[in-house]
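A lone chain, given as structure tokens: the form predicted alone.
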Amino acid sequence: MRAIASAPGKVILFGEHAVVYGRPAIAVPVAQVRATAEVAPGVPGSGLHLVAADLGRTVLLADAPADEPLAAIARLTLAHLGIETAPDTVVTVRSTIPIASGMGSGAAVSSALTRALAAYCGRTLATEEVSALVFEVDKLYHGTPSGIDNTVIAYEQPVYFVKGEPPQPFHIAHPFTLVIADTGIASPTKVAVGDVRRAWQADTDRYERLFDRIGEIVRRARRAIEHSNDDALGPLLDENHRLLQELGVSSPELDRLAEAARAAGARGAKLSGAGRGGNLIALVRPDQAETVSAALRAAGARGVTVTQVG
């Protein structure tokens, strides 16, 4: 017997870091790019194994440190199944998503591991189960998550969060497209978050207003979104990336992803994620996405994605 499962990227449209401390965000699934676990028989008695074949490692489940991230979930799905033998298998994982580019792999793989674990054992996991599962995981790779990862990734649809509510899927009533560019660096998610965790302690009524501000943008967002106002989107995008730009999140080779999507006729861009690198996302016409592609990647993108989104 063998169990396959898989989860969607995703980015942030509108909110990050401004997420962190209680004011809305947006975020999409991109379903161009995933994560796959795959769970297989072992030898009897050989344990569990878990293999990250991109990575050319392989771990030993009773070996592994407990903040190990692929051993961290399939120890809290066994232990949420109630199975405290770990059953002789080996767990590929697989993921075309970037690493560190803010369209949550971590998150991704997650929760391909816990449902593909879980199959295999002869149980299925409700989505709110599955989205807790991968939250404790994300600790480890983000340190203070807001939780919309997981929960976009597991759900598999749009939704509008807020920390420590439930989230919230809503209609989007008009698809429309994304460019996504990622800048080819590493954006660890941990250390930007603590970044501005420390800058807000240091002048929190500054940052409380830029966070008012960007609330204020998520809640207009939705707005637009749900009632086909695909002009006001474009202006957002661009307003919230000068508020990341404020935040100190933002980095030259984003601005620059930004200005290019721009002259090349985005209706909006912004940073999308921690910042610092990662990834830029641009709002375009289905007719203008190879344009503003060919724009990015002349201006430094190490790769480009188009999806749909709605």
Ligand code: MEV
The other form holds:
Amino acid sequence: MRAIASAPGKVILFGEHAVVYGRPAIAVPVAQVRATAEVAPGVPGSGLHLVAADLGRTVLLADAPADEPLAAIARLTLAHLGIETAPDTVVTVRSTIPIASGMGSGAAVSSALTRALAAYCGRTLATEEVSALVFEVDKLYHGTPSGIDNTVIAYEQPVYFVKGEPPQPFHIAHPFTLVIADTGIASPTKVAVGDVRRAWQADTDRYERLFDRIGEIVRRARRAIEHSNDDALGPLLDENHRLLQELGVSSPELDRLAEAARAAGARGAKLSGAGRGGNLIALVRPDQAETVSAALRAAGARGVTVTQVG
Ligand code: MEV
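The form predicted in complex with (R)-mevalonate, contrasted with the form predicted alone above:
Now the complete complex, all chains and molecules, led by this one.
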């Protein structure tokens, strides 16, 4: 008996960072890139082995340190299921989601692993249980995450998210096309979130005002997406990017990609995720996707993905 589960990548459309401070944010799954976990029977008495196939790394759960990401989600899952002795299994994870790019690779791997391991043990986890377990692991790595990454990835649906509240149903009236461009520069969420926190502590009023302005953009973006008002979305992306620059989480590379996308005809562009590196997203008409992708590559993007949202 084997069990397999998978989970998508994600991008944040609007509201990153401010979401950590209680403002809303909008995120969508990106199904073209996925993490997969497969659980297969192991040799009797061998314990539970975790194989990170892409990294060529194998660890025995019993020997793994507490902060090993795969071990952490495996242990949390078994504890949640009330299983004291890890089954003799080989748990193999693979992912096509770029690591540390803001696309939620860690949360997707955790989500796939917890679902596959539960299924192998004959159990089905509710989506909110998956989301909560993945959140526990994200906290180990990201310090003070808002919970948006585990939510959008576990639910695999567009989410309008406010920290501490259940995700709100959110309808995309008219599908739209995004070009996602990877700077190739790692975007460690913990570092960017920690820097914003220090800046907020040093100048709380200014940062609260910036977060309020971002929150207002997110509310306007939700109305635009729900009412097929695509013309409003591009300028809202641009405005959100400017505010992220003011928060100090953009970078010359991200700004260069944003300019290149706009010059090639994109209707708007912003960094997505924690920033500093990671991804830029550009809103395009479907017939512009190729031109904008080529312009982004010429401006230094390492990888470009075109995705339809909705
Ligand atoms: C990271 O994908 C999004 C951030 O807002 C952090 C978080 O919400 O936990 C930067």
